[in-house]
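This document starts with one chain, in the form predicted alone, laid out as structure tokens.
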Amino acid sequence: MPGERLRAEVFALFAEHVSSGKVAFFERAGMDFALGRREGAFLWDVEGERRLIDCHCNGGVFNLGHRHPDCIAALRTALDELDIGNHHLISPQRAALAESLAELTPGDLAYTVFGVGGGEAVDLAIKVARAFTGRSGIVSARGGYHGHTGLALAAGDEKFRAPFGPAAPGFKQVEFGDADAMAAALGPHVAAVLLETIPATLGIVVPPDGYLEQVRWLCDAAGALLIIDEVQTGLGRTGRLWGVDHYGVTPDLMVLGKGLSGGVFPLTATVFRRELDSVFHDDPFLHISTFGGAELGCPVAARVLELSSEPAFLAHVRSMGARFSAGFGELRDAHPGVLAGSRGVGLMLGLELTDPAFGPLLSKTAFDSGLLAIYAYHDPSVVQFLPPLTIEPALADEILDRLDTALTALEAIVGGRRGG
């Protein structure tokens, strides 16, 4: 057929040029799907023959679902007159959007850097904290993750950094929502800890009650500045306009991603307290990013901060996460085996299965079943489960069906196993 010699064209022309290493994954796997047209919840092959309903929007890229008109219409206007700008010179569509953002985040945080991925974002956030504080310990948590860039990258796991070099001095880790654990590795020589809210690729952990206060009054004590990380909770994902909305904590510096582009046109923001931009002004050019805050992004960042700011929106976050979580459990009393629960905060959902080999196993069976859902990296008993916050109930009633088909399939495949 024209569209298997389509696919089977793209997937070599994949490993001849980009990565020889995922072609070679997913064709394993009996994953052989090409990314063609995308729209709202769904996205289609290069053929269009096939069918998948994102659960996954890339850790929240697409929050707003795939080219949403808004956001498509706000990109298109920018085109007419701007491109990506000058960062050596003062932007007005910067201002305008970092004023946005000073309004809209948590306590005084006034200030705005942009970029363009979010390892850049999380890597400023370090530089800044290490030159304000004059310290340059980094406390971090276990099996957490802010990107593959180089102050990101040595505050994550060792399985990333370990290929690439001996680790940067001055970063350690602890277990997250383990106040003692933090309270131990404090000290003088700490500059910031830096946590995600929600740590989505250690499992979608929900922090214990208390931990963020207890890490926010932690840092105050030993004069060390709390980056959070709300590159995956923020914009809406857990029903609140940002994650640390649920537990009352307000960082020294926030870092910003993902859904901030709309899915259409990149950018992140380091957000963080007035006094802090002393650090830039002996000499403002001391941190640069020639693409961040692209003028050409800014009006779509603007838009999708007004969306997800509506009451309304993330009421119907809520309210989905709730339909959700119900379905959920009506799940795991049908497929006790394999189900063991689920756990999250609004949209931003993990499902808990019985053993750590279930999640690449369901992450196949609901690519079957029609959806895309990833287990999490750094805990494979957990698929991550983030739609679109701006899906509906019946679509979300047709998720828990392909689910509860995906479900019998593990529970075939797992029967299958131990029979043999």
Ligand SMILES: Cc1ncc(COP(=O)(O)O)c(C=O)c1O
Contents of the next structure:
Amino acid sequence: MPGERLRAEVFALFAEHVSSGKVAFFERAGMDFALGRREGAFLWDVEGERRLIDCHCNGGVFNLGHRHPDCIAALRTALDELDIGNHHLISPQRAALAESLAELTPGDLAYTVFGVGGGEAVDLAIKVARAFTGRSGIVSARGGYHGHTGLALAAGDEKFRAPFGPAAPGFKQVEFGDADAMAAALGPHVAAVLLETIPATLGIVVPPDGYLEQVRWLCDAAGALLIIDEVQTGLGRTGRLWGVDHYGVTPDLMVLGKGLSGGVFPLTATVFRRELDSVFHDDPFLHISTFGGAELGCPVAARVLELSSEPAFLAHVRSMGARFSAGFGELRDAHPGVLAGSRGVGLMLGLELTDPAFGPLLSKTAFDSGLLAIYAYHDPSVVQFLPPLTIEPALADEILDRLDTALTALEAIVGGRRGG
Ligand SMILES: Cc1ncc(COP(=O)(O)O)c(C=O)c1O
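Alt. form predicted in complex with the named molecule, vs. the form predicted alone above:
Up next: the whole complex, starting with the chain shown before.
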């Protein structure tokens, strides 16, 4: 069993058969960790020696912590009766889960097509918007991230597309937060605007006041649909069930992924307005995903929705978010040369460093201090901070202590270098 191999053997095997590049990257970074046991907020390496507190959660997959007992129980029960199911057939499990999503999502979002990955779900959202409007243009945010499948990739950053051949036509990116740029990009050719509520890979950028409301208004004026990607911001991460709940904006299509899996069975969702279901009236088999909405995963996702929509759970996220933000303020005062501040909503947080070179360095010193915290790919001056939403105050305080140590180590590395 791979889990029983020593770390060095796993690294060698992985380098030989999965990705030599990743192994080289982690060796260069001095992060000699191969994932072993995991439970709650914790990850252990395969040798069981090193323990990390997960402050990344794979972008929200582990919103409820690792191996949440209710998710495991739902999956075990499902295994007694179900299997993947057949995407072509009528399914009670998918119907029930879609009903819950219709009840919990804002406005008239009434229909759901299930997928396996977030990119696939974004692709479907774009397909529905194009088919419904008869237009092809898609406007998204520069530096946004929607996945690495075809249309999602085309809506994302140039860097991820460049090596892979000609760009798909019809896509345009504008600065996130710039309503004038959005207005200029919209026109009669645009089918949809696609945005994350709080772009994570761009560095947990909180939308400026009124921005999303303005985008909603601009879409309506231009006859374009609004697709909101809640793959990271959804399911309580921001202290409300959906990120858009903070801004009073109702999208035409909403994309969910990551946390919907409960961390134990991959499942994603494209939820859209009732009217948009007309796209599939002539041919309901126009879109197929063999494993999309696999029946084994539906009871898990249903339990995730129940837990995540509890008012007490959402209040807990807000209170822990406030605790961390206060703690980050103290850390900034203690380490002003490297830590400029923090930003975010609820437990979707980012640590703002004084220099883009510091993000990767803090990821490393945090690792050495027992924390998994990863810098934002498109803004390495920010370290993303996404702990499990179930985190308790004592562990939050331990994380803040460990961050203090990590920031001290960062200061030692950069030799007291002072940023802006
Ligand atoms: C905001 C957002 N949208 C979409 C995706 C793509 O999801 P997946 O990796 O499941 O395809 C991601 C993945 O990180 C994401 O962060």
